[in-house]
Amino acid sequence: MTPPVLELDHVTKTYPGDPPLEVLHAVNLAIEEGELVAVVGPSGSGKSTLLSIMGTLDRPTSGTVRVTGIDIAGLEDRQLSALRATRIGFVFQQFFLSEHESVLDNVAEGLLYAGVPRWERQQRAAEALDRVGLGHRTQHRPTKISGGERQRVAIARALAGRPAIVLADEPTGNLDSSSGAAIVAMLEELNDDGATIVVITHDHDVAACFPRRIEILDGSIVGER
């Protein structure tokens, strides 16, 4: 039986202090291959911390995190970085694109840490841009395209690594309603093509577009639809 792409088992996260602050409380979560999931909650609900744990950017205080069946607790930092570079794609609210490089080079550079040869980086970047409908924009600079297009470039960068899962943090947060709706529709299309995607959002209208919705509040999962 194929393990979940991402699995959290009784995960807690506590930050030191007097008293210590526990921001995630015994979170259990499994994401299966091919799912399109929204994790929704208000500011301060623990979404950002959960994203960091899911993306292996931070380690839990207790509990188990598995990515494609691999328990990250047994990995050294270098091994964890390699796993993250090859199995997890990230999309952030801020696009984090280099204004001085072409759209193609922005996407290709996302493959540097995966050790992909330059010619293959360029090829995979072009394929990913085609996939998000920007094959005609490869030589443009990010300053010359719209906000919605910049977010598509960021999504293409995540997809170019052919990850097992894409984690999108507020991907519509910096966009107007029309551009945001277009990004949601594109994520649905990518999921139809087989991509496994988790969207972190505070927007219940965005979350309502996705087939599985997980609600987080005060560091605990309080509901699922």
Ligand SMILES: Nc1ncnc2c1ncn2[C@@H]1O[C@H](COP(=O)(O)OP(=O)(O)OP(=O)(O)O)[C@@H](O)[C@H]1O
Second form
Amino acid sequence: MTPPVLELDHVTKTYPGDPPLEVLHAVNLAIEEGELVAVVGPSGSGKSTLLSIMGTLDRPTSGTVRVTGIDIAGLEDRQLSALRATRIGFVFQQFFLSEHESVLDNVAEGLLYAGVPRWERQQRAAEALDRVGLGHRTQHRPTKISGGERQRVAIARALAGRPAIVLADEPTGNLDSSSGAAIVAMLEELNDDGATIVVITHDHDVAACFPRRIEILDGSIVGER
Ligand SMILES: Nc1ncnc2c1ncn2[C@@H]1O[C@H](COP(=O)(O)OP(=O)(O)OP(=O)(O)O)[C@@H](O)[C@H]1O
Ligand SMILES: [Mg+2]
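Other form of same protein, the form predicted in complex with this ligand, not the form predicted alone:
The next block holds the full complex; its first chain is the one shown before.
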């Protein structure tokens, strides 16, 4: 049997301080290949902390994180960066797009660290932009497209690396409700095509669109539907 794409086993996170603050408490979570999941909770509940740990940007204080069956505790930072670059796609709340480069180059740049040669970066970037419906905007600057389109570029960049899982932090947070709904519809389509996607949101209306919803409150998973 293939292992879950992502598995958290009794994961805690404590931020240092006086006193130290435990912001995630014994979180257990498994995401299987092909799932489309929302993690929903109010501000300060630990969503971004959880996303950092799911995405191996941060290590847990205790507990186990496995990505495609690999326990990250056994990896050095360099190995972990390599695993992240090849298996995890991120869509951050801020788009982090360079204004001085075309949309195509912004997406292609995401593949630098995956060790993909230039011609293939450009080709994969063009394919990913096609998938998010932006095949006609590849030569535009990010400043010359709409907010919803910028969010699509950010998603294309996450997809271009053909990751095992895409993690998105509030992908509809900066958008009006109709652009937000279009992004959700697009994530559903990508999921139909086989992408495994986890969306973090504080918005219960957005979360309601997803087949699986995990509720987080004060650093604990309190429910699942
Ligand atoms: N680097 C840090 N050091 C100390 N405490 C932190 C740090 N980062 C976050 N926290 C605290 O951890 C808790 C969870 O924060 P987190 O950013 O994960 O919440 P969130 O659910 O993403 O909130 P939001 O919806 O506002 O983005 C909060 O109480 C926050 O103040
Ligand atoms: Mg957050």
